[in-house]
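In structure tokens, one chain follows: the form predicted on its own.
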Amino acid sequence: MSSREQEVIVVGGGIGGLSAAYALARVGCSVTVLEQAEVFAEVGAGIQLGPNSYKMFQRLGIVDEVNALSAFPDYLAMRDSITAEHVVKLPAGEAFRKLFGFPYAVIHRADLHTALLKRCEAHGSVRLVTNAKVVEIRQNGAGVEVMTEGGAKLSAAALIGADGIWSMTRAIVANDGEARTAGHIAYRAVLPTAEIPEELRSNTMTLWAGEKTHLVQYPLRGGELFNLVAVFHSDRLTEGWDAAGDPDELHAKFADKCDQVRTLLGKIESWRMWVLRDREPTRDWVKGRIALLGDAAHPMLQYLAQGANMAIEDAVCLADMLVNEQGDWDRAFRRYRDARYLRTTRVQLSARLYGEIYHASGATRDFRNAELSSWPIEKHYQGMAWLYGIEPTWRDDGCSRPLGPAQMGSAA
């Protein structure tokens, strides 16, 4: 493959974009990442990393960095936020790791982003460009041309759209309008663990399920920080990923919840909020030499905690397919889409269903609690197998080897 055919532009410098940039650089591509912000950075709070992500970290060679920045819950728990009863409490330690091959971890979004950014910065084949808002993308016989708001023009053999739920790249590929509003709002906050009453501190990923509400809590940075995410149904549809929250609205929605939940919420003085959105699943991820990745391809509600996980899987799969197709971007993009869209469709639809389960009311809530609490631990683990299974969902030559430059050399 010629040096020109190895050039690719990634639009978007978030977790998905940097994962794609690093994965592609490791198989021999020359990658330019265009980020519209002034710096490469992530807003937000904690994210959860399933064993499926760890399989990808192993492929990328960054397990040690991720481990050093993560916390590892002893349990994954669901509690009723009104009665405080335990509905489910699953061990996430040795037995979990033995079954799925990798741990369940929680990490600050910014920490994971920084780890990926450092790897990209250190790789000689990744160029990182800020203040580069893309305003136009054209395709021609040789590949793609990109124009930025500042007047820069760039060209490459292919382009990856990793520019999130408001993706302008998606408008070119799928042209399916704005994302769907779920009618839910999420408030997030991170605070020092020392500010949490000792009886409420726990090395557990706990979801407090309530009627049209839920609260998630877990430690970050080895227990140094405490992450809280409160979600509730709301008619307030103010746009924004990092807008200021309204504490009065938040506390009103959780007024009937148990003492533990209200105490946790009362410890936060400043909240950030975002409106939850997703899209109908589609297989329209590819148009010529342009492919979508992460939230640009399959935005999902957060109820399975898999948004970042799926984007990282996308990145590794895309690099695999380019190697397997010997650098042919057209074939690689099509195979990448076909390998991924059914799995991400299942996650998108399952996330909606889990939201209904978490927010159940009345008799449905009673049934949820009775049914889930009656299951043996093994049955809960079995229900996770489709998502956390350690083998890549695309099986092909080379898909269990670490990604490295030699692979692209053998395919050229």
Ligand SMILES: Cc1cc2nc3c(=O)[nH]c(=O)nc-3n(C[C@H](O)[C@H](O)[C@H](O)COP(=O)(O)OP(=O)(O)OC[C@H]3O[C@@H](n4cnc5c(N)ncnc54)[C@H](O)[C@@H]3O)c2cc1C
Second form
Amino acid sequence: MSSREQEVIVVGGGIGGLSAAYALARVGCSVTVLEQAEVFAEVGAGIQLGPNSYKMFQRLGIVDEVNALSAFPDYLAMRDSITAEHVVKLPAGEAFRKLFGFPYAVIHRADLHTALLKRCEAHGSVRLVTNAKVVEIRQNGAGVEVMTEGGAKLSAAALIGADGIWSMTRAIVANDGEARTAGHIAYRAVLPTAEIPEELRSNTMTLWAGEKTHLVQYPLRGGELFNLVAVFHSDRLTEGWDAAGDPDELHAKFADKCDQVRTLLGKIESWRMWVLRDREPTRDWVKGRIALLGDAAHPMLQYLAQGANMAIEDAVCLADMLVNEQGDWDRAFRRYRDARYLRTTRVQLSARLYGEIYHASGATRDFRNAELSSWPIEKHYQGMAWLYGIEPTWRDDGCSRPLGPAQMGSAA
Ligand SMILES: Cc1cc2nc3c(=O)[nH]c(=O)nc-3n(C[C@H](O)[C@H](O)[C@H](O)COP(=O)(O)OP(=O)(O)OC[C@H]3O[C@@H](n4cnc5c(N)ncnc54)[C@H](O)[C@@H]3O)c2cc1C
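Having gone through the form predicted on its own, I am curious about the other one (the form predicted in complex with this ligand); can you provide its structure?
To see the whole picture, the full complex is given below, headed by that same chain.
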């Protein structure tokens, strides 16, 4: 690549944008990240990381940093939030690691974001610019030109739109309007574990599945912090993104849930609220020298806890494709899209389905509990293989190489 052809602009400095910036810098690009906010930062909440993103961390050489900042649940559990009975309790220790190659981890978002930011700062080929809201993008024969709200003009050979669910880049590439509201609201909070009654502390990632609601709890920072995400159906459909939550509405939605759930919710005084959104999957990720990545490309409901995991996979795949195509952005972008869009489509659609399972009522809830609790552990692991068993040997048919039945059987 000529030095001009190596220049790429990344719009957005979230987990996806920083992963892409670092992955592209490592393969020889000169990267400028434009972030609209005053500082590079993440919201104060936890995030779950599957073995699939660990395989990407291995490629990026940051496994040790991530390990040092993560907590590792002993179990992944689903409990009925009305009766408190265990529906599923999957060991996430040695057998899980042996099977999928890496652990299941939980981490504070700010810690993961800071680890990526430090890598970008330390890399001589990444320029990080804040207060740089991109308002216009133009393409010409030689690449892209970008205008920021402050009047700055930049140009590069290519541009990655990693600007999240409200992506302005997507409006240029796919032009498919706003993301749809799911009719579900998430409240998030992080508190010191010392504030949780001892009998409710646990090193398990627990999802309390209830009718039209669920609550997720897990430890953070080696157990020092405790993360809670409460989700419920609501007709407050349009407003609210990292806004203050209304505890009265929350408590009313969980009033019929078991003591443990209500006690946990009662520990929080101030919640942050998200009106949840996603989009119909699409193949429209690329237009000329612009490609979408992360939530800009495939915004999904968080019920599989995979939005950021998918953004990290995108980043590694994109850099690999650029190397494979010897710096030809047009070919690399097309191959990146073809390698990624069916996998992310599957995750987007599965996340919706999982939301229905978590929020089931009546006979559907009874069936869920009876069916899932009857499965042997190996069957649950098998059900995860398509997601966590990925190897980063990208193929144009969706890139995942899940573990075969013989390997799955050896987990027992
Ligand atoms: C309640 C909840 C729980 C979740 N839990 C998990 C989980 O456990 N595991 C998981 O993998 N995922 C989870 N997710 C999803 C995950 O948060 C997202 O998928 C992920 O953060 C997307 O990263 P991104 O970098 O693509 O976008 P974002 O994080 O949205 O970053 C976009 C960045 O672009 C910037 N930007 C936007 N427009 C412009 C512009 N015009 N110019 C310049 N900058 C701009 C923004 O300021 C922002 O910094 C969860 C989501 C929610 C709502």
